[in-house]
Structures are given as C-alpha cells and as structure tokens.
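In the form predicted on its own, a lone chain appears below as structure tokens.
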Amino acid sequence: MDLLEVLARRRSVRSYLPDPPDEGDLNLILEAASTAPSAGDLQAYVCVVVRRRESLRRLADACYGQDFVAEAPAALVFLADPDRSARRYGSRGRNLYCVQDATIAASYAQLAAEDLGYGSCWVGAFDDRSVRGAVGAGRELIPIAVIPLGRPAEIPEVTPRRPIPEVFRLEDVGTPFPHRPVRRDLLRPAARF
C-alpha cells in the first residue's frame, strides 16, 4: 500500500474481531517498529506483546476501564527506558529522548498494522504503576502507549482535523504556512470492506 494511503486509512479502532494477529504479520509489525529513528540509534524502549486474556483485562483496568483494550486479541505496550538513553545523553536522554524513541516506534507499529489490515488505537490514559504491573515491568521503565491490535470490527468515521495554517507555521510561530491542498482524498479514504 502507498504510504499516503496508509496515513489516510489509519483510524483509532475500538472494536475488534476476535481472531489473533497472524504470527508473520505480528513479526512484520515489530520489525517495522524497530526501524523507527531513535536518538543515537539506542532504541531506548521496550515493547511488550500482550495476548493472554487475563493480561489484556489487567491492561484495560490500568487504562481506566477502557474495555476495548481487553476485547482486542493483542496489545503492544511501549515503555521508555530512561537509563539506556541517559548513559549517552544525560538528563536530556532520560527526560526526552527515550520518550521520543518509544513514541515514534509505537507510531511505526500502528502504521505497519494498518498496512497489513489491522486496526489499532493509541491509548495514553492509564495508571503507570498498573500498566507496569500488567506487563511485569520495573519502575525504571516508563509506560508511553498501550496499542490494542486486531482486525477491525468497525471502521470509524474520519475525525476533523485543524486546518493546516492553524497548526503549521512558516519561519516563525506568527506566520501561518500558506497551505494549498494537494490530496483532498486523504480526508476521505476508500472503505476497507
């Protein structure tokens, strides 16, 4: 699939079919995540693949009762590793780079999942300690995102986006970017089914 199509089709899916992700597809998703840029190529994060029902239920509870997390056949939990980044970059690595590393890897995983026909949703509302407990992580790791993953049972509508000139600037914060739309179809992707 063309990257712009993948970007246009990706939605926050909160309803999944029960079929588990194909092992080959899951490996491709993880390989895609591992290609994400990272500060100093350190990949200062850990990703836990969660498939057991009881672990998914614990994650849903940790995500303040967002039950669709437990209804997905799998979830990816991305945790930043501050110590790994701090060894090279000090406090900036500890406080920023590791979070960026985990975030971009999670984004790559979502895009790869979309390309392979899976739905996902970025979940960032959770209790850190409970997420750590659900995946057996120590306090040294910082939960960044829980990404439920599975074949979508629904395709959500396109959500509104802020206009490009409102978000993007040219040269300084006070000058809106003079946007001229090129790909209107990015707002109205073709149906998957």
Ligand SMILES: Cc1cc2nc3c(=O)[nH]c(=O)nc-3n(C[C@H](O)[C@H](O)[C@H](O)COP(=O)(O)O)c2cc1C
Given for the second form:
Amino acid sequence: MDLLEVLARRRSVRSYLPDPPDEGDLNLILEAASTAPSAGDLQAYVCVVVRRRESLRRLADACYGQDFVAEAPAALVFLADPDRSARRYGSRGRNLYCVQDATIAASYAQLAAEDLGYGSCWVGAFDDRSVRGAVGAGRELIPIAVIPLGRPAEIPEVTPRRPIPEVFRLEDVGTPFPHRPVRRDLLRPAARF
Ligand SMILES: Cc1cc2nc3c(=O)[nH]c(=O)nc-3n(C[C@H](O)[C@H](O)[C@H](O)COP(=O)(O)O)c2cc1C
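Structure of the form predicted in complex with the ligand, please, following the form predicted on its own?
And the full complex, kicking off with our chain again.
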C-alpha cells in the first residue's frame, strides 16, 4: 500500500479480534521499526513484544486500567535507553535523542502494523514503574509507548485535526502556511477546540 494511504487509513483501534498476529507479520513490523532513523544510528531504545496473557493484563493495569490493552492479542512496549545515547551525546542524548529514537521507531511500527491490516493504539498514559515491572525492565530504561495491536474488531471514526495553517507556518512562526489541499483523503475534519 502507498504510504500516504496508510497514513490516511490509520486510526487508533481499541478493540481487537483474539487472533494472534501472524509470526511473519510480527517480524516484519519489527524490521520496519528498525528502519527508523536514530541519532548516530544508536537506536537508543528497546522494544519488548508482549503476548503472554498475564503480561498483557499487567500492562493494562500499568496503563491505569485501560482494559483494551489486556484484550489485545499482543503489544509492543518501547522503552528509551538514555545511557546508550548519553555515552555519545551527553545530556542531549540522555534527555532528548533516546526519547526521539524510541518515538520514531514506535511510529514506524504502528504504520507498518496498519499496512499489514492490524489495528493499534499508542498508549502513553501509564505508570512507568508498573510498565517496567510488566516487561522486566530496570530503572535505566524509560517506557515511552505501549502499543497494543491485533486485527481490528471495529474501525473507529476518524478524529479531527487542527486546520493546517494553524499548526504549520511559513518561514516564521507568525505566518500561517498558505495550505492548498492536494489529497483530500489525508485531511481530517477540523477540530473544534
Ligand atoms: C503521546 C500519546 C499518548 C496517548 N495515550 C493514549 C492513551 O493512554 N490511551 C488511549 O486510548 N489513547 C492514547 N493515545 C491515542 C490518541 O488518543 C489518538 O492518537 C488521538 O485521539 C488521535 O486519534 P487517531 O490515532 O485515531 O488519529 C495517545 C496518543 C499519543 C500520541
């Protein structure tokens, strides 16, 4: 599928069929995530594939009872590795690059999952200590995202987006980008905040 089509189709799916992800697909999702750019090619993150029911339950509890995490047949847990990035980049690596490395890789995983017909959801509301406990991570790793995934049991409505000129600017932050729509399928309904 065309990348822009994947972007247009992706939405947060919070209800899954019980079928476990195909082994080949799971491996492909990890390969796709590992293509993500990272500072100095360090890939300062770890991703844990979680499929055991009891671990998924612990993850859902760590996510303050977001039960759909326990109902997914699998989840990916991305954790930043600050020490790995700090060894080369000092405090910028520790505080920023490792988080960016993990975040970009997690996004790639989510998009690859979409491309392969899986629904997923970025879950960021969790207790760090409990997520670490669920995946056997030490304090040196920072949980960044829990991504439950599985074949979607429902396709949610798209959520709105802020108008492009409100978010994107031209040359300086004071000038809205004079956006001309090109692919209408990429444009979400305008947010009314
Ligand atoms: C940093 C971050 C944290 C999020 N945390 C949660 C979460 O804890 N639980 C949840 O159900 N969705 C969570 N989401 C998903 C957002 O609610 C969702 O991406 C947003 O509403 C846009 O909808 P869409 O993904 O369908 O485009 C999170 C997304 C991001 C990027």
